[in-house]
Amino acid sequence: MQRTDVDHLIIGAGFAGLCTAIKLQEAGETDFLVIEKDDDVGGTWHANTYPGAACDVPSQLYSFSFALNPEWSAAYSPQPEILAYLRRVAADSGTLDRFRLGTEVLDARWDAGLGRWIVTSTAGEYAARTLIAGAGGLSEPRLPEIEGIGSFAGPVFHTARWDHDVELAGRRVAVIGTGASAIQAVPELRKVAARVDVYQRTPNWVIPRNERRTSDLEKRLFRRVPAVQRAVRAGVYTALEARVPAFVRFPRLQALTEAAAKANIRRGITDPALRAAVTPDYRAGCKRILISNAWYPALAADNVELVTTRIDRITPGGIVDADGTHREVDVLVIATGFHVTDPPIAERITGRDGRTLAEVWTETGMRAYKGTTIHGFPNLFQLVGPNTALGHSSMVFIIESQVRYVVDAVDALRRSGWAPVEPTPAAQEAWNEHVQERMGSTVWTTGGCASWYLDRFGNNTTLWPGHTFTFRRHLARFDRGAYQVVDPAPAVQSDTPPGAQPGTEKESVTA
């Protein structure tokens, strides 16, 4: 099999790695590949096209800090704009020549003695200086464990897979789920469908969707006088940072939360039994906040029942309930998530020890350093991971955040020879009892249920307990003091990037 040698890999072409792309070629590392399992651009924006898709966070914010999109249509913006936005961020910024698409990870491992990754996937292989993996949270689809399900005789299908060939149209179509897209993609289908039935296993605070168009003169203004959009960006983040003590310190600040979803069920819903059945009995924030204006009218529509009794299996003709009721269903709708605490990257990935991290993380539960590095796992460096996830703002702040740190680490990295490193289990561990400490106090942990954020030690490894520019700080330079050399670099040729000075001496990156 040809390989093609190359200083950086990239895993994943949606916001974390076009953003390592871009910042990468910025900083004058041009020898880079991006690798994507998908035929474009966008991740979980060109994945997930069911009806009704669309961000829960306010437009202004979620897009890159460098790449301002004055042409938002609303305040929280469509799938298909947020896809049209990365495909012309992509387009603009000059690497796409160094894009793979349709092309998957097979295997990653780190081989001691080449100081490299070597990467096989359904292309060929790849010989990297670092791993840079940026496939993220959200993408790869949980189905649920239900008795029967490979069973159904009709159309099955996530919402992050949706079959956009399969007449909906006068169908009987079960959902089961009502999370962020089940919310969203309900109040479409019931427009169409004969009968949608919608189980439920718990419900989720839903608070109003402050929607507004965004005018034509506003559009002008932002392409005009960009400062104008930066002003606009600036308040949305500070009303959302706003939120964080609600979550991290004073969890019973949730309760004006609670009180504004109260008023959003009484708004749609009538009917006292379909009241109480989506009302949650835990603290908001222990579980997603989610946003709609059209979902409890939704539920309230002649054509749609909720479903709040166990499934006790699938047949081939319909689900059955665990009292025994049977409904006819032609088409099944799967709404379950998404493998948040066991990505299926991680069982791809083997370090230097022989382990795989999801063998490594199936011990610990999944833990970093600064939710970005792994000790075991020399120069991999791991977007969006770890206790990286927010409960309150964008991603893509994150994202960026990490990216800074990667970069950073890159320079450092060619500065000292390309000596491989990985944090110190000292420091790896000093940073995740912090972070667990910072928890306990949290809503997701005194709120009252359990929800995705959890993994099976009851750890909470996917969100930040913090503001963001507290995160960012932390990410704010690559610190040398937390790694050590793991093993002795090979001998390189001309690796000055263009436009950079040759260091004149190895640089000790040592703990």
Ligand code: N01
Given for the second form:
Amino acid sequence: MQRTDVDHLIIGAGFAGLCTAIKLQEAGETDFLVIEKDDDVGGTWHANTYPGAACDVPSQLYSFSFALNPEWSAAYSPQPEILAYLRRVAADSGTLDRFRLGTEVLDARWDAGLGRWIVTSTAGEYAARTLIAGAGGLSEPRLPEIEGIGSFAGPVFHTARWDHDVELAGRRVAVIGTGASAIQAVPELRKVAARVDVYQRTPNWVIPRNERRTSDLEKRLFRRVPAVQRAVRAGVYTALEARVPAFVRFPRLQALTEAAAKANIRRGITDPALRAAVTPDYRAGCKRILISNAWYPALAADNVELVTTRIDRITPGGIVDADGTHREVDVLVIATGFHVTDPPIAERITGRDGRTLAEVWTETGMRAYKGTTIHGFPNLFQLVGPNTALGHSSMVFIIESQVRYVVDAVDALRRSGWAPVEPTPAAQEAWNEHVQERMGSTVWTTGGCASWYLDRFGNNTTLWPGHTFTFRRHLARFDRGAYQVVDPAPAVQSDTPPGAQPGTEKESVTA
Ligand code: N01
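What would the structure be for the form predicted in complex with the ligand, rather than the form predicted on its own?
Next comes the full complex, and the chain you just saw is listed first.
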């Protein structure tokens, strides 16, 4: 099989992979490839095309700090705009020639002899000094285990795999789940479908959404004076950071959010029984707080029924609930979220002791050092890794923080002659102890709900329990003292100077 040697292999062409490519290039590290299973850049924003898909983080914060977008149309951006933004940033970056789209990672294993990751993909084999995984924290759909789901005769699809060929006009649609995706899709679905049954297991707290559109004057101003847009962005950032204490230290402050959500319910729904059915009985923030002005009016619409009785089974023609009621369905939409604490990419990455990341994490729960590097997995950098996700602000800020750390680490690796490193067990343990200690007082732990933030041990291995600027400070520099060299480097001198392109001259053929 032909093998392509590169210094850095990046998995995923979403915000994380794209940011890495751009920042490595800026640092003079041009010998990299980005492999992406989909046939386009965009990651989440390429995959999620369901009707109504939009970002629930304010637009001003949902862009790279180095590529502000003066053109956002509204306070919250719809998916097509975000995808167009990412395509534009990718095209302007001069890195697209090193993207290999339609290429899926099948297996990645550390080769101690070579001091490289050997990565098998659907398009051939790669050998890389560093493996930078930006495969997405919420990319693999989680399908519900409901009896008979496989027997359903009509179309079935997950929100993140929307089948646009399926005609919905005049059909009876059932939606399972009432999370962030469902609350965006249902208000659009009910405009075309004959009927929509919404199956709710647990209600969410849903606060109003700012629908403000950006005026032409504002856009012109942002274009001409980027400092103005930066100031607006800083204001939004600060307002969101001000919410952190209510999540992390003083969950009682979430009563303010609950009041706003209850007012949202009263505005959207008049029926007392329906109001009661959508009112959560746990503290706001325990699960992700959602934003929508359209969700409650949609549930109150004549052609929508909220079903709160547990689903018993699915038949070829519909859904039977635990009370024995059978509702006929033409199209089944699965809105049950993603594999978060058991990411499938972890099954494909094998460390230096022959165990996969999934095997290691099955024993311990997801753990990493600073959410980015993992003992036993030399030169692996996990973007949006354990305890890096946010309940209050933009993941783009976290991604940029991690990428700075990775670029600094790469610089240190190059200067050391590529001696492979991984965090020491002590450093990784201390980091995770620190994070878990902080979890004790958070609303995610004390709020009285079951959420996908928690793993099977009941630990929150998903969210960062603090301000985003604190996270950034922790990752400001590659802290070499927390790392150990795992094997002697195979070559003392770097054989590729910074600035080399991944090229055919380094492509080698192996047996
Ligand atoms: O998934 P979710 P999502 N039977 O996990 C229910 C991001 N996102 O795709 O609460 C019946 O939130 C489950 O019920 P319960 C964002 O981070 C961002 O909506 O577990 N129901 C819940 O109601 C978000 O948080 C944007 O009791 C079942 C729903 O399915 C994350 O993606 C937009 C079930 C799953 O909700 C995931 O959102 C959209 C079962 N067996 C998404 N299993 C932005 O705007 C699960 N459920 C940035």
